[in-house]
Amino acid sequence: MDVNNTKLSLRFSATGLVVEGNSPAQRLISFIDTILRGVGQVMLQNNSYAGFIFLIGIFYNSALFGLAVLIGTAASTATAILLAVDRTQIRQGLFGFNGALVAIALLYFLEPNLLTWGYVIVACSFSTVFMAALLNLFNIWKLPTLTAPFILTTLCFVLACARFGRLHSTNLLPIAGLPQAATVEGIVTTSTVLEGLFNGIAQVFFQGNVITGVIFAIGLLVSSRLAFLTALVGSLTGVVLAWGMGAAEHAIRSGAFGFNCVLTAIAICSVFFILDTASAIYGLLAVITTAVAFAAISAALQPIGMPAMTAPFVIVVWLFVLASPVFPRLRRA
């Protein structure tokens, strides 16, 4: 589809809009459908019909979150555009996605004013500094920064918080302590594992809800097919190994051992390889240690009061990336 006349000229593509021209309102349609790649990118999805998907899912749950990531991504975004990235990489959303989880981060853990306000966007600006950073440190080893810049950003800006007395918590921070023993607690059903099949898909984006997770399964649908079949795999395979090794339900139901798989299956198997029996057993074990590990660094974290975040996921992948050369079955996308 064409849209052309003397002021405006646009095209739709299958992965958002293209822009041509440099007039005020082309850059404004330009830096929307940038945002909107970078709201994407937060499941991996260059794709600006699958970032409005999860902004709709996002807002059905929660204004307040959904015009967090909104400023999130245009702060981060906009800090890029000011300090001359390179243009493709800021068209892509790669400087948008850390901010969007960066700022519904800090909203989620502090109590929103003013002030936090103002403190949420330095935080999203400082999270595309921090990109920049690993992308060029990471090139040395071709790895993906993947949200490493929103789990350090996010909680260098939340511990800071324990010197800032006109910053509040929310209290939904983790409750500081030593680990203790789990016990099985609760009793697992059907509504505990659908429940927590579309809550480990809405978690990504710090959301507990059903309807907002079969929303983000809809945009991921409408990006690809196969991300949002590895989603589903990796949420599920989450919420059983998480039910097999007894964890409460509650933790379950809320998709608290899904989100982080769900990125691990979509990034190895629909974006850093190639879908074949090698990288489908190779991203199921990923995703088995993806949980394990956000089990091992929610107690590592527990001392302080801070949450895993998104740290498994990245770890994961990272070592999975690393290894890959050695496995000649494994074919990089």
Contents of the next structure:
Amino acid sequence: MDVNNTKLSLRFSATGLVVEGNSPAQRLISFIDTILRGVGQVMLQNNSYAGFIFLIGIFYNSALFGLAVLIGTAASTATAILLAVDRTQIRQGLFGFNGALVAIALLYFLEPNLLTWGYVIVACSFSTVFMAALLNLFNIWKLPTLTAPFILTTLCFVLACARFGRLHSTNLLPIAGLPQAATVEGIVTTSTVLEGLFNGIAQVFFQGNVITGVIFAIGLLVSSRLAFLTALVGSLTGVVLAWGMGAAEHAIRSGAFGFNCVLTAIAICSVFFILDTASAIYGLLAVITTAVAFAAISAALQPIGMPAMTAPFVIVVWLFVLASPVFPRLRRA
Amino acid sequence: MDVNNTKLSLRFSATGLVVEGNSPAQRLISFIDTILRGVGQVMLQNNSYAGFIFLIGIFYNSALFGLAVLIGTAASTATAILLAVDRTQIRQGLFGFNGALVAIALLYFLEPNLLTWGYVIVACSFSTVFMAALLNLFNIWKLPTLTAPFILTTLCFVLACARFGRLHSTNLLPIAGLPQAATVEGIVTTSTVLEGLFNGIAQVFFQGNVITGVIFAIGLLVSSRLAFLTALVGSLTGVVLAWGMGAAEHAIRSGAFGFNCVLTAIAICSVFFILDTASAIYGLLAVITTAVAFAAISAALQPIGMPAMTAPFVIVVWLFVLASPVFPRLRRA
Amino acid sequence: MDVNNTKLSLRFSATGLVVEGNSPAQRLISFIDTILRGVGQVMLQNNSYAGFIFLIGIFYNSALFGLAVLIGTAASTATAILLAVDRTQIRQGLFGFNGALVAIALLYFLEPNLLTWGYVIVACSFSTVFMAALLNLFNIWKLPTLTAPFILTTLCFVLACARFGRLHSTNLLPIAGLPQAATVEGIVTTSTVLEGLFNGIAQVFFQGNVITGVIFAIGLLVSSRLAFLTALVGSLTGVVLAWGMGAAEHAIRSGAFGFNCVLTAIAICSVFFILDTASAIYGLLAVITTAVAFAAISAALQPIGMPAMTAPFVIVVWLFVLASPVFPRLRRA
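Next up, the form predicted in complex with a further copy of the same chain, please; the one we just looked at was the form predicted alone.
So here's everything in the complex, that chain up top.
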């Protein structure tokens, strides 16, 4: 290693480390920065400082999930490197965020043991293939993949529990059943709204912890003031809408109706469109639809006992981005 | 308003009103004509006379559904106007028909109250975004969107009942259950066939009323003799096939097996292909497959307690239109 | 007929008969060769000798299924000829293999009677339209259709049982139910592995017969040594993975975890990519994912009581082929 006798040639940019050169030490630092960007991309931030703060938030809640995020992001990124994916895309963390979420989801739903960890690594490698497939498929429409590879990989690897006797569920999966009309349950108070607001941000990474939500919000603020603001407004909109429509109090408090709205708000109002009156109203319609779609998709997946994850966000943002060329009022970022 | 002292400059064309100029009165008349075309497009007719007759048919059966169609078509069309969609497409009613059906479906499945009406307007606005998204997505294949935005918007907004305690179902949704092998129920008589024939046309707008079906048929006749003829043949084919395969008598009588066949027949034999021997046989295969697909999709949606709506028509016509470039025997209209 | 007084002008090539000229006899022989290639294409072999040997394997197990394959392949191919599909594609058997599988599947799940046979012919004709639709849809990505038309046609025509009282199930369909976490059932022995290995190959055509599996393997060997080898390795990988993950012994023995892996292995390592270290590892990841996807898709289809068929193979190979342009390490065949 020539770490000690050559200049490392790295500097801090606005979004993370810039590493020049190709020595083992430089490649390692570059890899670590890529991992952090991958974690940041879970909230659509190509920013390793944000990724680092998100990691702190996760470790604050659970060392197991923190470890899972690190290993998952590393496994999916390493698969992309081995298959010689274009370096620019890798460096933006685009082959990390799905792996981060796949790993955390599998360890949320499956008992951690050696078999599970091996299973996680296979799933994360597969998520990289899935990502590449969607990049090619969507290239025609310049449509972002968002977290679709994560959702479908997780669905596949968790559903397999129903056939694989050596995978043990943590019993955090929804119980398979037929959807029924809901009744209003519990009373929404100020604490429901406040906890729901930050849990909504925390749940993007499957973390049901208000402090973690606050740390995530700080991470967003470091990356982009607009992302921070839209995330809070998105989460609040989800909470208020769910309240108004009569969703269960415990679900509102847990952030279940917020995390998809957080992501939709960030995507529409701070990533894909330039914020103005038109896109603000467009974003509001998107966020409201996301909350409704969360209710619908959870119900639709009930017979197979699977959670909606970030599918509402992905589907709604796809539609609102695809639709935009037809709407000249909107300005694409 | 200069209605009284200027020439309105409008004339009646073969398909509706032609309005020139941009005064408030002219814009209002143009908007009304657009709404009527939107209602006409539910049966693939860009024709405001047909749309007007369809409206009469709906009001004959139910003032609530008549109002829903008007408000739904207006809401989705207004969203398109606000987002500055190309005027030609709006004027053809292309941003109206999904809203018409979304509104009628939501009021068919949900108790009408203020919350429901607000919910309907959000859903109709969303259906316009969905429509724009599919127009962009399908542009590569010149594939029509058909009523896909209606189906998926309705599925989303109705399924959400399972999480939103303040939405109340009218109990007209199928009861969620696991599909089971059918047995032959009831005896099909001439009245089953006759009622099924016209109910099949009426059910395109969720109307279970023979007279409404007859009025709709007259509306089609005003727009296109071929559309009228193919609609009747399509509905009859659905009824006869369902009878031959042993479907339940009450389902055949209600038009359940007809309405998708009506739409497929109109689409294949009077809209997308020039009618000749090849396209007539092609259309027959499409209509038969539509009836089978209706049975299959109703069964597939049973665990989540949702109806098939016009999904069989949409999927079958997509396939038959997509396939056509491979079949030189067929002439595209 | 000028069969007796002209030269037939046919010769045996490496993949089947080459027929020149257009006399009735020549067209008949050409049609028979096309049927055999259609049967061969079920295992991705454009080879009429392989198709002939597969037919022997099927007739060895069941004359009914042998007849079904012949009639299904003929019906779907004839539909393509009547609709004037490009002759080159027809001659490769591309409009035969879905019909072969649709016919065998419908006769596996439905009691054979006159109505069923008519139903089979309609379904096989429809599978040709489906095939043409996917050829057009996928042209942009140069993505193969694989057996998707078979799977979706069969799902549609079998699910319709739940509404059509005159179709009688053979009770070989999975019982509709809600998926539950599995436990390890039965003890895997050498005989489980050996039977599973060959049943896995036999199950590609719904045949649960070890000797049929051996005959199919011989058919593959005649067409391509690489296809033979990858099929065996694929089947074995499926068996071993399912064993390691704790799948039920009877399912492993029956070849349930093998047949999709067989097809994925043939597709990735002998059809779509040039075999080298990178594609071998890529193929292994694909085969492992296929086995997991089989478990997941079977569970997902449990509420509607339908089998996964070859959907895991189709979805996984689509993803791995779509992803490949992003991975310069891989060389497309």
